[in-house]
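Just the one chain here, laid out as C-alpha cells, in the form predicted on its own.
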Amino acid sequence: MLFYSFYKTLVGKEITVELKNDLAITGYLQSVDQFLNIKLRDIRVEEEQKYPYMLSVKNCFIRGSVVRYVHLPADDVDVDTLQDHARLEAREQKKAQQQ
C-alpha cells in the first residue's frame, strides 16, 4: 500500500511510464488504483518512429503488470517520507509475524 498511496499523491503530475515491451509513455497522471494500474492523459511516445501506431493516442490506461518503471519527477519525491513510511510498513509486518 506503500507505493499506492505515494502515487495517490502525484495526481496531475507528469511521469513517464517504461513498460516491460520497451515502450515508454509520459503523460499525466490522471489516476492509479490498489493494483498500480494507471491511467495517464496528454500522453506522447519517446520514440515516435518506432511506435508510429501511438500517435494518435490521447489517453491511456496501463495494466499494473506490464510496467518495468516509473520515472517520476524529482521535485515531487518526498525521500524522507517514503523512507519513514518504508520502516513503519517493515516493522508492522514484522509485529505481525511475531504473532
Contents of the next structure:
Amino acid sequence: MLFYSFYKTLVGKEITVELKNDLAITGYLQSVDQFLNIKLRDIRVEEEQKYPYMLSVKNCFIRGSVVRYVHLPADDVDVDTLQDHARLEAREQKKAQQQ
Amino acid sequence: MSFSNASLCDEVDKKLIVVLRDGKKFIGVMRTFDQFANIILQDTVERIYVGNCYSDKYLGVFFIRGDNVVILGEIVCLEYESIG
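What does the same protein look like in the form predicted in complex with its partner chain, given that the last one was the form predicted on its own?
Whole complex next, starting from this chain.
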C-alpha cells in the first residue's frame, strides 16, 4: 500500500516508465491502482522510430508487472515523508511478525 | 480531488492496441476485462510490422490472458504508413 499511496501523490506529474521489453514511455500520470498498474495520458515514446505502432496512441494503460523502472522528477518526491512512512511500515510489519 | 484508480472500465468499447510480451500487436474493440487485465477484443486484427510497414490479419473475437499483456494503447487517430 505504501507505493500505491506514493504514486497517488504523483498523479498529474510527468514521469517516464521503462518497461521490461525496453520500451520507454513518457507521459502524465493519470491514475494508478493497487497492482501498480499505470495509466498515462499524452504519451511520448522515447525511441519513436523503433515503435511505429505507438504513433497513434495518446493514452495508455501499462500493466504493473511489466514495469522495470519509473523515472520520477526529483522535485516531486518528498524523500523525508517517504522515509517516515517506510519506517512506520517496517515497524508495523515487525509488530505483525512478533504476534 | 485527484481520482486515482487505474481501471480499464474507461477503455470499454474503445479501439485499443494490445501489445503482448511476445511482441505481438492486436488491435480491436475491448469489450470486457477483469482484475488480472484479461481482455476480450472484438473484430481483432493482428498487425504484423516490418519496419514502418504493416499487414493486418483478421482474427475475430479474441480472449487475451492478462499475464501476457504489456500495454494497452487507446487508438485515437489514423497513422500514415510509409510508402516503399
